[in-house]
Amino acid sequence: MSSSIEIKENVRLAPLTTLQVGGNAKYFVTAENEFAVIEALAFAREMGLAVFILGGGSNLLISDSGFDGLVVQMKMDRSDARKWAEEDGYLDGSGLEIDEPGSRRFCVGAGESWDDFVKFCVENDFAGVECLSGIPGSVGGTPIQNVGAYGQEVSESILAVRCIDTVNLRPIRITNVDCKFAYRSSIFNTSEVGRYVVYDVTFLLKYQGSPKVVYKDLIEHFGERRPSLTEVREAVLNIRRSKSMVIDADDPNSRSAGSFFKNPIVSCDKLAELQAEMGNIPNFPFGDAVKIPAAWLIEKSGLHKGFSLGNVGISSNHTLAIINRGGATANDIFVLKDEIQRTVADKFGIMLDPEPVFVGF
């Protein structure tokens, strides 16, 4: 076994997550490049260990018993390759390829801070990810769940994802089409769960492109005025801060995993059935079906902002966020998750699907 990776034992995982709960990892490796990932996976295979890939820790719930296997923390960072050359208006460096007039490719390491990358793009006038400002976590996690917010999804800008195939321990490049992106999903969290380890993502962004303003709050905020990318980013950050959805050590409501539930997609017949019984229900077209806001369902089922069960609760600023009020365990959070799902199902006949990844349960 190569000694180029350091394998630690019995490492605490709670401090590496935004919920600040969870047990220890039996083994732990920090990977700064794809070769370290391959070595770590080879070690796990030799030892017969399960593997969990850890990014920014913002969208997961780790059990109190921890993870009885190998945790690989992704630390790939290619940000030093991205330089702005004002004299010619091009980006220069190995992290960038010129694609076509007005667009650029950015190869971004899985371990890079997502919001740092968004900030860089906005500051340098590249459109395509501005509405995704303030989302915690790292870049490698964004294609897995097709992260989206305020009317924009990463799948709109992803050109390809480079991964290690855990079957043959070789690199593979997966195109946008082959990722099979859908609402909060991709092959990485559906048909091919656990097969691929993302080590970098290539984005195609538009230089001096117009920001995307389709979300209701943004439309109302800007009215008829056409905002800049910077103005859209600031508006999104302000909205997220008002909902405690930007990580802030001074804000206890931000000690969460973000939105804990997906907006359910139901048939038009199901919607008509519910409206016949309960009156108007907010909804948005989604192909041949409709999407109902999960936050509305939770509120209308009687579980309001600020609701608590011991050391856990619903954020007082955002109905979709389950928060650690201090001293919570993973089991406490799981109990509240179950209570919310049961209450909504009893009221509306709709089962809410969680967004976070559950580890060690």
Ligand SMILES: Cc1cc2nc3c(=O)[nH]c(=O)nc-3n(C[C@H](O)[C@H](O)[C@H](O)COP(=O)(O)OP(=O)(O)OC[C@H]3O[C@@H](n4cnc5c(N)ncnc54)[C@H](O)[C@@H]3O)c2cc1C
Contents of the next structure:
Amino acid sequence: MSSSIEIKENVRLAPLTTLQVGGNAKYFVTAENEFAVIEALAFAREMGLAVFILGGGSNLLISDSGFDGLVVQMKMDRSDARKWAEEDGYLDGSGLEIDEPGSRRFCVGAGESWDDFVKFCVENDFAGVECLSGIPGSVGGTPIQNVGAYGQEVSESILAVRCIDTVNLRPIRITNVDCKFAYRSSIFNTSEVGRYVVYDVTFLLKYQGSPKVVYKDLIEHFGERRPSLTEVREAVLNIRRSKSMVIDADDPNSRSAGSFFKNPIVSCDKLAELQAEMGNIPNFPFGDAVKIPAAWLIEKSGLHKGFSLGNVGISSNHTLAIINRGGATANDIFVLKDEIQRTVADKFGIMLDPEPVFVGF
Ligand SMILES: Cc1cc2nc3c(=O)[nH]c(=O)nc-3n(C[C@H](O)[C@H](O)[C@H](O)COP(=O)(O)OP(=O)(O)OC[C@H]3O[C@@H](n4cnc5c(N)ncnc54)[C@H](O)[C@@H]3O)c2cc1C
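Now that you have shown the form predicted alone, what about the form predicted in complex with this ligand?
Once more the chain from above appears, this time first in line as the rest of the complex follows.
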């Protein structure tokens, strides 16, 4: 088989990320199907190169020195995924298969825009991902940290994830259970980091299902009324826009990687200790522990919305977002991240865990 991949050298990565910082990739390949992924991985193996898989670049901090290996940008779209899916017998001729009464499977290529897929589902009356409207990035990026927002997580609708296993360069189908999804985590960002390249994701969605309205802001917005999927999508998008949590070229506060820190999970004993010293601290039950809003901890540490440090800062619309105010370097962002972590740790004894992936540091 002739080579279907074009390997470029010294490709700038900053424009491919939402933070718009970072150096070059030594080698760079755009993969439009899973065969291209296999070829790219084989090339890297032959050359002894490290590999980084790039989706939509919305959850990354790439170092100023870039990545000294091969970056594989995932560009496979739904039609490629559908072709494979039909060969595997997952879908019928229309590309959709009734799975159980009222539900359907959608097999979506990793390179598809996540929000285009959500919009398609909402417009066609499929429930299960409506609260995840407006999250930037690719479909293939969503299982990695089990994206979640407004009371919904992508793991609630994922049936299986198909990947190329970098160990043997063969396809493998990993079921929902085996992905070991949890809060902002899965095997892909914990026990098996870098092992699997996701080339499509199969979702099971409920036809004419009810939207999920469990998040405080949404409950307050709709009151007693049962909203449609479209109304929930619109409400989520409006809330997100007010926090600069949708990418908008005209909104400098959206030049971010979304929330930069996860909400820390602490034991009930630790919470009681803090509350004895500092009074009430907002928290949410999480198994036998509690989750404390990272935004609250940052604000109470004295770092407020709009805080700036040279070319970087905290979004004026969202305490959790570190933004590139223009002309920032990755190092500038790293320094502010450290400053926030140190300040919160000094005040509360809690070390905030960053959410984005650090590349080339
Ligand atoms: C404004 C804004 C708002 C956001 N809001 C939210 C939110 O509400 N909830 C939330 O959970 N996240 C949110 N995010 C973070 C981010 O959008 C998601 O995590 C998204 O799913 C990342 O996908 P991506 O394609 O951009 O991945 P990238 O940023 O390109 O990559 C992230 C990680 O996933 C890996 N990866 C990507 N694609 C693949 C693949 N096909 N196979 C294997 N590994 C892969 C990469 O190697 C990297 O480790 C937000 C980000 C921004 C900028």
